[in-house]
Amino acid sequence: MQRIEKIIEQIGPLDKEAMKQARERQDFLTKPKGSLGVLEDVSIRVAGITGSPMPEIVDKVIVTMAGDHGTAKRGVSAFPQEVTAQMVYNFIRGGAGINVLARHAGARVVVVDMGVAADLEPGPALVNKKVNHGTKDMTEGPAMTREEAVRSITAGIEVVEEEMEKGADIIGTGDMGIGNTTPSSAITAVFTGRDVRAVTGRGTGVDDAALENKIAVIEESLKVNRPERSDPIDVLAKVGGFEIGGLAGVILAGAKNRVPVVIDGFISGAAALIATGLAPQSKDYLIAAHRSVESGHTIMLEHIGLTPLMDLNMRLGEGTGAALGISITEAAVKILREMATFADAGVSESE
């Protein structure tokens, strides 16, 4: 926990003076101020971000982490638990849907094993933070211990620190694993105090009779385990899941390197519940990606503080939408940087 506290004491500010710089040069780009709406006002925010007037982009991560879930047995998803593991394999074989819009943002895809309920193969493709095989059943108790809930933010840490040397400079959040909306759903839950139903969505596309089951399912997860809302370690190791909790260490840890962390659907939704619930300086970091077809993805978003930069209908998770807000995100900063202004290209301003 120790190193979790020394990563939150880190985390500083926005640099007010380089988004003022940036804000004074979309003023004079050619164009009318305010032209490019949203466009501008994320250029601005990763200046506030880098510390940097004209930031550039250059090495695009997107962190992909999977795990399983003991509630998956309970029939909350319409896909066995061994999928978890076959879509690693195939995010390894660059065949996934986050692989191909990876490519096409120029982004890497960095594929970890949080909790895999399978010994994964091993290879340099793979990243192995694997805090045990799958959470338990969180109807029947905690999800995982206090200890685990710990482990898995710090794996989190150590992966994007590890990216960072490599010379990340702006990172995507994904996850894989069958059922972990649940887990979602029930943290969103506690953190918004919003009624159950309201905050559960149809995950992999179930239907009305697995909704319902779903819904009373986290109720009794809930009931069980009673998670502190004061405390979201409490909260992750009672009804979180592996890779929501190595999320939160990833947007921990890029807040505190002073990068942009692009986050992704539902699922990376409920690990910036946890991360801004530890660290609320953590939100200035963040950007959010999409606004997915879960129902409780809205709910989560306007508790955090975050307008989604699209909405597309999308709920695959994976990073697939992160991968979407890099490339806008990259875009947003490409003008900043390369736009002319009135006096470099000659042309007179508004009157």
Second form
There are 2 protein chains.
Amino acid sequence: MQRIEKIIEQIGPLDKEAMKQARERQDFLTKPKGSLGVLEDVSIRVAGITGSPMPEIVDKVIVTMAGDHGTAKRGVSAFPQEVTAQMVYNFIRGGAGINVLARHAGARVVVVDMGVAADLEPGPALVNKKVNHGTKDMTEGPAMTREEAVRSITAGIEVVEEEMEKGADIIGTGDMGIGNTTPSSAITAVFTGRDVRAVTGRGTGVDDAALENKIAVIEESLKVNRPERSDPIDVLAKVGGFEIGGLAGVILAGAKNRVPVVIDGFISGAAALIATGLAPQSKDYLIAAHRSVESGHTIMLEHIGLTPLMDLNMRLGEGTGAALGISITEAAVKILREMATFADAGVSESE
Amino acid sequence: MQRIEKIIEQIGPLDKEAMKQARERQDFLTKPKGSLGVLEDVSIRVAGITGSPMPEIVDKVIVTMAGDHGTAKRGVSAFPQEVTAQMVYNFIRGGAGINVLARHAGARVVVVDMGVAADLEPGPALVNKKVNHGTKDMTEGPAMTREEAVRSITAGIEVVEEEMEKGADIIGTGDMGIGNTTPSSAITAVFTGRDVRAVTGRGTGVDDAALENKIAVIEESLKVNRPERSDPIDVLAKVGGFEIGGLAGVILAGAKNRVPVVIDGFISGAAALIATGLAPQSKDYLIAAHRSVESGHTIMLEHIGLTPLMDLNMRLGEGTGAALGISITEAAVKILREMATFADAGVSESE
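Moving on from the form predicted alone, please list the structure of the form predicted in complex with another copy of the chain.
Entire complex below, previous chain first.
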């Protein structure tokens, strides 16, 4: 916990002077003022995050964290639990959606075993931070111990610190874990105070009966555990997941290291609820890539205070939305660095 | 006109068999069915456009067409007319927004003089299709002759035919022309039947008084010219622009050559109204990149029957939105080509 507290202390405010300079530069570039809309806003925020009025994004990293869930056996997902491990191998071989979209965005994918139920084959392409072999069934008690919750966040911090040494300029978050929309909905219900039903969707695509069961499972978990909203570690321990805790650590360490953290969909959003619960100022370092189909996603983003860049009707996870969001963020930053000014280009300004 | 009619005759329907195969393949890929949302839809449409169930996008081209407008002297823009020519030089030197975003998307920019009021320096980076030195003031009569309208569309067709020989796999549209939201609003009012006020926005950023003047200019143009909705060439001639006609030709030729045409914002949308007015089946070849801030854009897209990929509060034109849209379209197609199937990856399917 000391490591987490130390990271939180080191998350400072955005650099207002860099933002001011970036905003001024945007107004000198050869375009009507404000005409690149969200791209201008993003470039200014990245200036504030990095402390540079002309930031550069070269090394792009997507951290995709995998974990299993005790509640998966309660019929909350359309897929069997073994798929988590199978998909981790798919990530390593480069055949999954995140691999395709990360290559398209020119980003590296760092695959992390945070708590897959199976023993995965070790290899250079898999970061082993396994906290346990899946969480416990949270309808019967806490998903994990408080110590495991702390360890999962710390593991996420460690992963980012390692990537910072390699030169990461931007970090995307991604997840894999059969059943993990269930804890994510539970976390959303706790932090936003909304009804479980309002924040629970179909995940991988369950039918009406399975959706009702999923809502009942989440309600039961909250009743049994009574997570305390003012104590995000308690929420994570009681109704969370190892990959969710890991991603919360990724967000905190990204903010501490002053790199933009592009968050993916619903599971990354649950991690952001934990992270911003622990360190409200970390919100300023987050860029929400897209609005997920998952019904609770809009509610959680509004609670955090984020507006997503895109709405492409996606709900895959893995960091697929983050990959597209990284590309948009890079485009925004390139506008600031590469466009000619009115003076440079000899173009007349508005009258 | 014969050339245009011949192109229109050759625009066939989408390839239903290729679309069926692409849809089936999407369902075998290692992800919950439908979970990549719009990316899946786009990949299936590109299959239908190209006639290939596994299409590939390598050579990406953005055609940015420039033209001047007689009504510019009526105070409809925040910028002086000389900026059109100045920006063409900025495009050629690579310093404009479109250059930055096209480089980001890995696309070439083809800059075309369709009717800039100045005599531009010839050079290998500028395609000269100048129909005239700017249109006439459409409040006093037709913006151009019917023959010029036909010539502008034909020029757009010629540009695409030249790019197809170089191997273009996808075409984006872009525009430059001080004052060109004015004819675009006029065209939108004609085709949609909506009030001028409802389809007229601030363009480069005019104030309230200038907006009222702009609306009056458009109303006057429509009253003086009485463009005939059932005759798109008449509409183009009376209240259009050379770059708008050129882009209509780009759309028709793209559709005839079975490549996806990614349309940018409001001016490209006006070109799409002309093109789909002439050839309704060309609509299926269009991908709307983004929703522009310009108030009439949503109305025109609904009229054509297109849903934009993104909404990034942009209003620059030049093809900047198209560049981002091309990147999303390429990502969609890569999903289809590069993702592993459940069988390939040894991943269990949903229960």
